[in-house]
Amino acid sequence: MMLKVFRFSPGMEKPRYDTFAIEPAPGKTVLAALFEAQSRYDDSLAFRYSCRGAVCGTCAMLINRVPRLACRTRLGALSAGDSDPPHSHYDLPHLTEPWDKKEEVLVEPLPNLPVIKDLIVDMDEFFTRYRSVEPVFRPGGPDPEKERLMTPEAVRELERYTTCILCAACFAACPVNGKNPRYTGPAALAKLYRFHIDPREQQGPARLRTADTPDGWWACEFHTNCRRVCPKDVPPDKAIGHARQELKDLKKKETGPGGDGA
């Protein structure tokens, strides 16, 4: 099997690709074919990794044109072609290599990102996107005895956004993102929409407010592309579509009857 991986270092012209011939072994990931490069071929080839150092989502990648998880991603998976989650067009502008599906594994920097050195791309954007939203817990009312109590079913919906692990796969296929530099992202209105409907808050519409922007809730287009290449199963798609629900009934109920609520 060949590995056929994005190259670019600060003062190159132009990236290149460079293939690399992987022993092929059940259950190896992407990222032990990297490392493998890595050893036999090429010292230099550059990537994040932080498995089993408590930062899941450091290796997301693109890989045959998808953001995935190369900790993940199995290169038996991608050759039989049952690992390809459907999505909707991004922009790849200096992604444009072409390569044989059926004996190579193509592996590429995130879009949406700058590259700073082969597969490393730079993520203060998503970070500060991230950080824009103020993704901090503010409890509401007086301190409790003991704990802060949630019923079982708020818990659950909870869950459904809790899990996220920052990884930016989201970011890399938003369309969105690709062409709207002030888009808050999908990550970080994930996160707001979480703390928004956690019952121990208590503070009403005011996280909602916090992205009642152009450029956040309003700026996305449905493209669905995040929920489906998201490791963890998080639906930011779903978190918008309510949020601005609640905001366009809260509009309605400010304005009154007969009001322009839109």
Second form
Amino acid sequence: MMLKVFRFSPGMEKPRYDTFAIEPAPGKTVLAALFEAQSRYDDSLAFRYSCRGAVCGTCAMLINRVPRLACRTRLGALSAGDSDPPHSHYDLPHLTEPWDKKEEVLVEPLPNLPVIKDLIVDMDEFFTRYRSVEPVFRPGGPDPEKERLMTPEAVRELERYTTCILCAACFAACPVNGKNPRYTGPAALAKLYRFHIDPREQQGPARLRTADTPDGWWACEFHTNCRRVCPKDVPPDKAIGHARQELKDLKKKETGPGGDGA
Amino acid sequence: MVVHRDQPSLHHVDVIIIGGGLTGLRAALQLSRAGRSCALLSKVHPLRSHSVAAQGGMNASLGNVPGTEGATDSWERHAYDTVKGSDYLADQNAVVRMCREAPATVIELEHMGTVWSQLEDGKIAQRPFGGAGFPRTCYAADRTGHNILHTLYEQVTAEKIPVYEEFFVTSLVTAGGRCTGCTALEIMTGTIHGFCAKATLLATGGFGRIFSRSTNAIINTGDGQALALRAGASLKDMEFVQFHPTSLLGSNILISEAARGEGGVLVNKNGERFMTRYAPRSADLAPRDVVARAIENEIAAGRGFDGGYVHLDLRHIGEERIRERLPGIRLIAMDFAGVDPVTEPIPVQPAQHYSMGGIDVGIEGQSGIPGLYAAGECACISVHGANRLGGNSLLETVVFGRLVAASIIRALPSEPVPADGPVLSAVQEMEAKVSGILGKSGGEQLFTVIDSLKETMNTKFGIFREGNSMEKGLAEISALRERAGNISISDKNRAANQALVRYLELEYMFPVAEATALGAIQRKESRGSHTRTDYPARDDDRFLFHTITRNLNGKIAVSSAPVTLGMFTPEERVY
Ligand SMILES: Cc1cc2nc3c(=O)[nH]c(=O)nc-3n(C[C@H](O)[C@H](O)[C@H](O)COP(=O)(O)OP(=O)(O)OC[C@H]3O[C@@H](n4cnc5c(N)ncnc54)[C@H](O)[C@@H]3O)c2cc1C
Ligand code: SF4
Ligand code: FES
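Would you generate the structure of this protein in the form predicted together with the partner chain, following the form predicted alone above?
Below is the entire complex, every chain and molecule, led by the chain shown above.
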């Protein structure tokens, strides 16, 4: 099994690709293979890691041209060709390196974010968008003495969005993020929606209005790549769809049934 | 607020917080809300801290779920379970403080926006956990750490607290016997920064990764404990290392106790539910040390599966409940072992899980060095003693993150403003040191030495310990330390040099490993997680004390300190 890895450091004119031979073993993940390459062949190979258990969101990268968590992606499954999540095509004009799908696993940094070194990208732009939606709980009233009550159903709906680990796989897979550098992006919008539907907030439409802009809810083209690559089954596209519908309904209400503002 | 690169490399704040896990974030909030300037440094983005991985929950005697026969829970019962679980080595004043604060702490997190799992009546749900007399563990499905860490990060972001992400702390600076700051390597650029502060709080988490089998994040290398030791502070009870009974075979990713709390059972190769033999009353929900030893015993007696593991069977719980209550565990089993627990048992084995010992601090979180504080898993305020109960350490992080920050706030007005000089020269020293490391050409392999050290710790200082074998282990550690002197790194760049970071981590791992080893060798008894095959019984007459390790003329010296008893008198632990 060969690992073909994108290499870049500041000062290089263009990236190069290195190929490392990896001992095959059942269940071996791409992250484990990267550690193997780093310790056996080249200690300058750079990639981020932390939990190695698909919970911290550190290790998202482009694997066989699909954004995924390196620690959750098994080499065996890739070479068997059975774990490519289907997602609609998106252009990656800067990535043209061919690879042998039977023998090699191709590993590249997440697109739509600047590369610092090898597989490490600068996440600032991703987190700037996260901050732009003001992701902090705003309670609807003063704190009660005990906990605010919530129905298990409300919690279930919220949990579809709170599970996001901010790995940026969706951001990298989104064709709109690729062409519109001002687009808020799927993860930040899903986060915003999480606060909007929190029954403890009661902000009315205020949360929705935060992204009621051409580069917010309205920029999405529903390629749905976000949901398909998400390692945590978060559905940002659903959040965006619901938000738009609610905003449309609100506008209808505001302008009255006849549309004359009466 | 994320601090941008290429800022001046000398920074001044009231308080430095090292660590962006639950402890560090909660402390930062407290300080910032009191109008204190602080800098939070973390070697990874705060959301990538190990706290994010905590699955099962946080203990608090909310009493939302009645116990058997309708009894209600109380902080006293929580304290009793904690002290008993600790094998009477916990300091009872610290335990009392934590357990009293617990209900308000869980509620406070809810008020900040944490989504807890709920009961039908809308209150926060609680489940039974090992070693607890009540269903006391509040949880957010099996993503409790994730939900809380994101909440606290959201609050810290809204407060615009400066967060120095991917800053690796390289030394603590002391002047006139006080801690006056630290130096840190900005990993992505290779720049060394200096930080001056009146107070420094270590919140760097555990040291699980000095063992080859560990449930911890790869970054948990004991940096804070080593930094404190080097600065002249003491460590406490380092030999008490918790081994979790159920980690996934191979990757050692944790399969939370929640799986057993929800009804999962351990089964050996013969299909026997063996835990009823070891703990007739609590069976699969006996405390971790008891269950981990039972599994090791089964494996040693040839009743484990080939490859050294047993089965954790959840099938009888049913698909719907597994999906609802244990979705994360199901995903882990499917992703990392290719096993769906709905239809197949999960292969599990024990692995290092938690560091009960740590930086020796008093009830206010103060170390022996003025100006230096510690809290959370890196510290030993001693609420866990010889064995931690599941659900108590998330509680510890948030309770003491807040309380220790509060005691720093109280102390600040009388703390002197530190001079820049010592920090500036520490930065220069670190510059020279890094150049030295990158210039070395010794020929020894960095990763081989790391792996050997971890293997030594696992085999010689694991679940079962024995005098002669541990002495051999200690000699191996020293020999590896010699070899480490000849390590050379081939990457000579400063920026984003991970081999350099690993090298610096290895330097931290050695003293932590030695302190653990020395503590384990001198404690000639079995207590809590520390099991000596040559001294199988607890010995309160000779060993009801804390082990203290500190640097003395370049060597680690061992001494002892009394345990603070109180409400509960030591008795035999039966489950
Ligand atoms: C898999 C797993 C599951 C768990 N589940 C539970 C549970 O259900 N309930 C429970 O109560 N407990 C649980 N625990 C224990 C609990 O998660 C930890 O004890 C707790 O999260 C530790 O938090 P902390 O803030 O002290 O440290 P951490 O979250 O480990 O944070 C440490 C921080 O220090 C930083 N740091 C470290 N070294 C340096 C350095 N040199 N320079 C700069 N920064 C540095 C890191 O970047 C990080 O931000 C679990 C533990 C594991 C391993
Ligand atoms: S929505 Fe999914 S893919 Fe996007 S950042 Fe969150 S976890 Fe990652
Ligand atoms: S290392 Fe944490 S998600 Fe992969």
